[in-house]
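Taking the form predicted on its own, here's one chain by itself in C-alpha cells.
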Amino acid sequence: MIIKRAKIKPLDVVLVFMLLSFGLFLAYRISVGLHYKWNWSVIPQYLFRYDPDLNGWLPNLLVQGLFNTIRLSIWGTLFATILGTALGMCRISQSLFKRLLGRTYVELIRNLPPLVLIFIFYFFVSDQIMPVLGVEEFVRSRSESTQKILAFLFAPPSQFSAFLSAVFTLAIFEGAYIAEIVRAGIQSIEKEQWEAGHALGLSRRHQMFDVILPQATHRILPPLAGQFISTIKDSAIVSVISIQELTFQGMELMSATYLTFEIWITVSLLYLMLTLSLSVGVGRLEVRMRKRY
C-alpha cells in the first residue's frame, strides 16, 4: 500500500493566512473595543515557579492542572475500557439478559448530560460510599512514602475521594461509547469467521477469544485511541466539583488575576498540545494498522 505524503497547496496557505488575520483582528478588537490591556509577561510564572530551597524549577498551577488532567484521562480511559469492553461483549451476547443490560447502559448513559452524571456520582459516591469504605482514612494512615506515590498517581489524601468520584464518572460516561466501539468492531468481522470456528468444533467462547477478537482488535484500537482524546476534553467537566485539573486551575487564576484572555488562551494551547500530539500518534497507529492488514 503506497501512502502519499501530504503536500502544502496554495489553498492551505490562504486558509492559514486568513486564520492568522482573523486572530489578529480579534486581538485588535479586544484591545480597542474592550480597552483590554494584555499582560502576557505574568503567564510563565503560573506555568513554572522557582523554589529557592530546592534550587530548581517546579510546576505551578497551570502545569499542575495539566498533570491532573492527564491522570484523570489515563485512569478514566483505563476503567472505561474495562467497563466498555465487558458491556460491548454483552451487547452481542446470545443471552437476552446480557443484551438488555448492555443496551440499557449504553442508551441511558449516552442520553444523559455528563454534568448530571458528575453531580450524581459526586454526591453519591464521594459523600456516601467513600466514607463508609474509609478510603480517605486508609490513605492518610499509610506511610509518607506511600502517600507520595498515591498523590503522584492519583491525588493528595484530602482530594482522594473526589478524584476517584471524577474517575468513576468519566469511566462510566466514556464506557458507553467504548462499548459501542467494541460492539461495532466485533460485528464488523465477517459471519464466515464465526462459521469457520464452529466448523472446527470451537465453543462460542473460544470462537470469540481465539478467532474473532484477534481480528477485531486492529479495527477497535484506532477509534479507541480517538476516544482517549475525547476523554481528555471531557475531563474538563469535573472542574464543577473542584477537581484541580486544567480548567479548574484556569478559572481560579482568572478570578484572582482578571487576565481572562491570557489565561484561557494558555489553557487552550495546553489542551491543544496534549490532544494534537495524541492525534498524531493515533494517525500513525492507523497507518501501521493498514500496513499490517
The other form holds:
Amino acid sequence: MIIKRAKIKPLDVVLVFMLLSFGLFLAYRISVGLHYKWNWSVIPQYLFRYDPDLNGWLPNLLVQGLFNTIRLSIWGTLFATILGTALGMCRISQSLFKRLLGRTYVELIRNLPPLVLIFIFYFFVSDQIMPVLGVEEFVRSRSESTQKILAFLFAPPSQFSAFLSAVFTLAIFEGAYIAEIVRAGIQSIEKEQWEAGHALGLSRRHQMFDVILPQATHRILPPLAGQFISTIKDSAIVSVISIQELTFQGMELMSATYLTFEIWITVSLLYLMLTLSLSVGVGRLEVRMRKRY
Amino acid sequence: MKNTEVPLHKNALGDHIIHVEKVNKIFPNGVHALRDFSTNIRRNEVLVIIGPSGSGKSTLLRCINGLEQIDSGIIIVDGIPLDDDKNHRLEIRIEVGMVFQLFNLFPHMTVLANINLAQKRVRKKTTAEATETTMDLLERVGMVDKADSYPGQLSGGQQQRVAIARALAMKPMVMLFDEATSALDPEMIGEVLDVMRNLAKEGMTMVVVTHEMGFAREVSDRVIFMEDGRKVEEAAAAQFFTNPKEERTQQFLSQIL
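The structure above corresponds to the form predicted on its own; please provide the structure of the form predicted together with the partner chain.
So here's everything in the complex, that chain up top.
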C-alpha cells in the first residue's frame, strides 16, 4: 500500500473555513438567538459528589448512569451472544423448522423499530416473566453481602427486576444481529472443513463444535466486538422504560436544571469515551486476528 | 445399531468390499456426473481411476463415502448398503477413509489434535489411547517431530502425509484418495506417493484417483478409465498400460504418457 503524504489544497482551505464559520454561527445563534446562559460549573457535581459522612467522593447521577450503561451493555451482549449463537446455528441447520425459527426471529427483529420492540418485550418480560421467575423475592432473600455483589454486578434489589428485563430486552434485540454475524462466520468456513469432518465419521454436532465453530469464532470476534459498541449506543433506548442509564439520567438532570447543552455535551463525551476507546481496541483485535494462521 | 440384513449382503458380495451398481449422479446444475456406473472392489485391491477432468472420478469417490447423494443405483460397502438409514451412512463413512486434494486439515488444531479428534469423538478413545495410535501413525508417515505443529506451518507434502495419517487413525477398511498429489509442488509428490506405496504393500484396500501414471502403473492391481461419467475401459494394470483395447483410452494414454 502506498501512503501519499497529505497536501493541503485550496479546496481544503475553503472547507475548513466553511466548517469554522458554521461553528461560529451555531455558537452565535445559541448565545444570542437563544439567549443561552452557559453554566458549565455545575456539571462536575453531577459527575461526582462529595460525601461528608464518608469523607470521600462518590459517583453521582451521570457517572452512575454511565456505570449502568456499562452493566447493561456487558450483560446484554453476553446474553445476546448466547441467543445469537443458538439462533445463528438454527439459520443454517438442516432442519427446516429450525431454519424457519431462526429466519423468523432475525427478520422480525431487524425489520421493526427498536423502540416498538422495547415496549413489547419490556412489558411482557417485566410483567409476565419476572414475577414467574420470582427474581425480586430471590434477590431480597439473599444475605446482605450477596445483595451487595448483585448490586455491583447488576442493580440494587429495588431495581433488579427492571434491570434484568432491560438486559433481556436488549439481548433479544441485539441477538438478531449477532445471529447474522454468527451465521456469516460459520458460512465463511470452507465447506471442505465440513467434508473432512464428515469423512472422519464425526457427527454433524461434532463437526460444528469441534471443527467449524472454533474457526468461525476467530472470524466472528472482531464484528462481535463491534456489535458490543452498538449495544452501548443502543442501550440508550431503554431509557424509555425508566432504566437509570446514562441517557435517562441526562433527561432527568435536564428537566431539573434546564442546562440542555451542557448536559447533553457531557453525556456525549461520556459515551464517546466508552465507544471510541473500544473502537481502538477492536481495531487492534482485528489486526491481531488477521495475523494468526 | 440395527443392520440385520448385513450377513445377507456379505454372502452375496463374496470378497468384494465395495459394490457399485448402475449408479447415477446428476448435480443440481444438470451435470450428469455418473452414468450407470458399476464396479466391484475387492479386499486388498488397489484400484486406480484415471480420466480427463470432469469425467466423474472424484464424484465417484464422494458418492462412495456419502459426501454426495446418488440419484439411483446401489452402493454397498462391506455389506452395509448406502441408503437413507443414518446409521448405515455413519458406519460407512467411519469405515471409509478419505484423503482430499487440498488436505483439509483443521487449521486451528495441532497435527496431534487433528489426528486425535475423530478417535476420541467417534471411537471414544481417551486422549492417551488416541495419542498412542497417533504417534505410531506419525512414525509411519515420518512426521513424528511435527506432532505439535499447526498445519499452516507445514509444507503441502507434509500436510498431506498428516491427512493420510488422520484418515488411517480411524482404522478404515478402505482408503479413498482424491487426487492426493495434484495440489503439491513436484518435489513433494514423491514423499506422499511413498506413503501411499507403503500402504498398498501392507495390503490396504485403496481407490486412487490420480494423474500420476507411473505410480498407477507400479502400484495398481486394476485401472478404470472414465469419461463423461461412464466407464470406458477397465483392465488389470499390466494390460491397461501395455495393451489398452479402447481407442479413446489409447488416445488418452498417448497424450499423458
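Fair warning: this is a prediction, and the values are worked out from it, not measured in the lab. Positions refer to the first chain, counted from 1. Take the two forms, superpose them, and find the largest set of C-alpha atoms that agree within 1.5 Å; that set is the rigid core.
Residue 27 shows a C-alpha shift of 2 Å or greater between these two forms [criterion: core-superposed Cα displacement of 2 Å]. Fitting the two forms on the rigid core leaves the C-alpha of residue 74 displaced by under 2 angstroms between these two forms. Once the cores line up, the CA of residue 18 ends up 2 angstroms or more apart between these two forms.
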